[in-house]
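In the form predicted on its own, a lone chain appears below as structure tokens.
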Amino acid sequence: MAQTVRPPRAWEAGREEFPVFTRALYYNTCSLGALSRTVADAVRAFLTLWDELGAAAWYGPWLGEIEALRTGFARLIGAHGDEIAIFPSVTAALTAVASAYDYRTRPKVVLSDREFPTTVYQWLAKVRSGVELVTLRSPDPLTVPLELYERAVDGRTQLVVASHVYFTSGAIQDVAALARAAHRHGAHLLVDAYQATGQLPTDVHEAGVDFLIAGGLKWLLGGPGIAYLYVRRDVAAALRPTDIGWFAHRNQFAFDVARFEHAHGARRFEGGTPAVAAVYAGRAGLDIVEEIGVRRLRERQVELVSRLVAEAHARGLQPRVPAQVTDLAGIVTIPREDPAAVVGGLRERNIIIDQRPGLIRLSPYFYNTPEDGERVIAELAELERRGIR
């Protein structure tokens, strides 16, 4: 088992910032994030800008917090401000990468199918317009082997799109080695990270990969309407996104309807204005992530998570993970016969977790504690025992 990161009590006093622990045992962070007080002040803050600045909000701490986000997640993935483009939802930024392709000469876009719906159908609605989708089959249902992307990829192969963590499993893809596989044959990785900024560290230019989505919904405590995308400069140099918005152009604010121009980096990628309370959401939650540490978070998460996996062994509840928990990240699925209503017992009981179709996932996170995931085990043990799996 892993050593304490932290002293417990360190760890416990942050737990006072999320007031859901006030009425509940939340556990399912790989859903959303909880909500911490921090937050709420900061949108807050923002309303009350609205209130007091009305539109000249705009011109000043408005505009600033958004460059201050963009910088903020460029820093927590080793990236550069630039390289960053801030949308409403990832499936915003996947629409504005899709539309910055010709599949004429390179049709192929290879894909799993342990991904993340958003990320299959950007792709799956092209076909008609010449898309050619390789969807791999995984063979277990953990992980998608890396043979499988090498033998798939080859000269026609546009984009490769993996996910960095596996939201029905939580196992760790090797991203690096991935991008290494879509290089060889000239072809480029986007990585779908959801899952894995904030609880795992990255390095966007020392993986290699061209592009990464995220989120601040769930590890990054932002909650919903905020999403990240990073190109690679030369990347986003090289490609003429078409489905894009104002704060695409070179010089938004000249208010240019004759002529369009791209703006540098990845922000030619961005579209319309952003929902400003979700930026002061997102930022306060990264700036919580910051301060802690994400390798410190990672140590977190696998102390817990450790526990947790050995718990549910001794309860012979067969959590479905790796070999070694190392290669998990902070979620752990259990295949039961009625996940609903699993879901629903944990509830009655102020436990909060997470379904998918034939399992449950149960997500710590550093707010949690190793005695949080014995009382979870305790009760899913509890409800087995009364027939409810």
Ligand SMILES: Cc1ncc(COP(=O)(O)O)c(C=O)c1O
Contents of the next structure:
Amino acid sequence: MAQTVRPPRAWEAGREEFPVFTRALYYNTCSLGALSRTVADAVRAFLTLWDELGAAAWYGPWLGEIEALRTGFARLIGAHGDEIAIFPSVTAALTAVASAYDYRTRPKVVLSDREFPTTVYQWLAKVRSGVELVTLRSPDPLTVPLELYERAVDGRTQLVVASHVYFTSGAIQDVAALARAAHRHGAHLLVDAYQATGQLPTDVHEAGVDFLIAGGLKWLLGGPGIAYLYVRRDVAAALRPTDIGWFAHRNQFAFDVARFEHAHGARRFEGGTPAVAAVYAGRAGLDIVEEIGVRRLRERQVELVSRLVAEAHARGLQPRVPAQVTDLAGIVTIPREDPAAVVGGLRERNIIIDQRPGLIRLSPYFYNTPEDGERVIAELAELERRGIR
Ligand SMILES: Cc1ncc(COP(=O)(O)O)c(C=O)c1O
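Show the other one: the form predicted in complex with this ligand, since we just had the form predicted on its own.
Now the full complex is given, and it begins with the chain already shown.
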């Protein structure tokens, strides 16, 4: 069964939970959180249950673990358990949400060119079926000014879709202000919080968002295969998604093929059987985040990121960051002519970072130290001196 870790005595002690640090300096949580011993143990516990109980594992521990995952994620974002649906990916969650609207009455979906591509594709592919897609072109490479949304949203807008933290800049968007801008015209707001949940405190009720999606891969330390959809109670009650499966039925185990009745709450958006190994991994990852606490994690992120940015400036590397470090989450980007060569150069020195077109991404988490950041920057400066930039 998934065990919980004790909060680290010192942040550095938390590293013992993550074996990758015996081999490399891991600095890439925005792509994939490091594997912890407790997550590996949880997956082994799942395999043992499968072996020992067979199908009986469903009605005992497995369905229980799925419910525990749902309520654990709900706690993290200040939601109720019945406001959370579980999916194998964010894309699957988006598909279910997109299927819940009648675009004949309100055809407009407003988003920006700073979103993660899968979010944009979801609506771009529906233009043929009547969606009027408004893609805001942001003049700011880091974020999207609120005024652009305020100008674009009107009485024909069904949905506003926006990132809480931008994947190519780490900049934090004011989602409460976006919710107000959407609601002023009767539109809903869907927040892509994949790069936020875990490292940034979020209270969905306070922020007033209608939907929030996130996944286990990055700051929730649970690996691939689990994504979460928050749907506010009254919003879920008013919608009838059509891209659904048997987990969305009000009485799933009645196996009634004559009638489909939507379940209460966010579950009405769900599809089929979740990947239970990923549920176990996801729960163990969430436990780590919850034990440390998102507020403490955010304080640590601000400390790590401030030191990293200062060091990068001092070495003349020109990080692309907002004026205030408090507007930045744990992703620091630096424009590079040949990002792949830089990532490869650091890999030869056992430092794991990541790239996107035209830039590298450095992303510390609590298991990193300020000294890690100094080392990463020193190695980048050394590569630059050798013409690898
Ligand atoms: C902001 C953001 N949204 C969505 C995704 C991916 O979603 P999916 O689970 O569909 O692969 C990512 C993953 O890298 C992401 O960074």
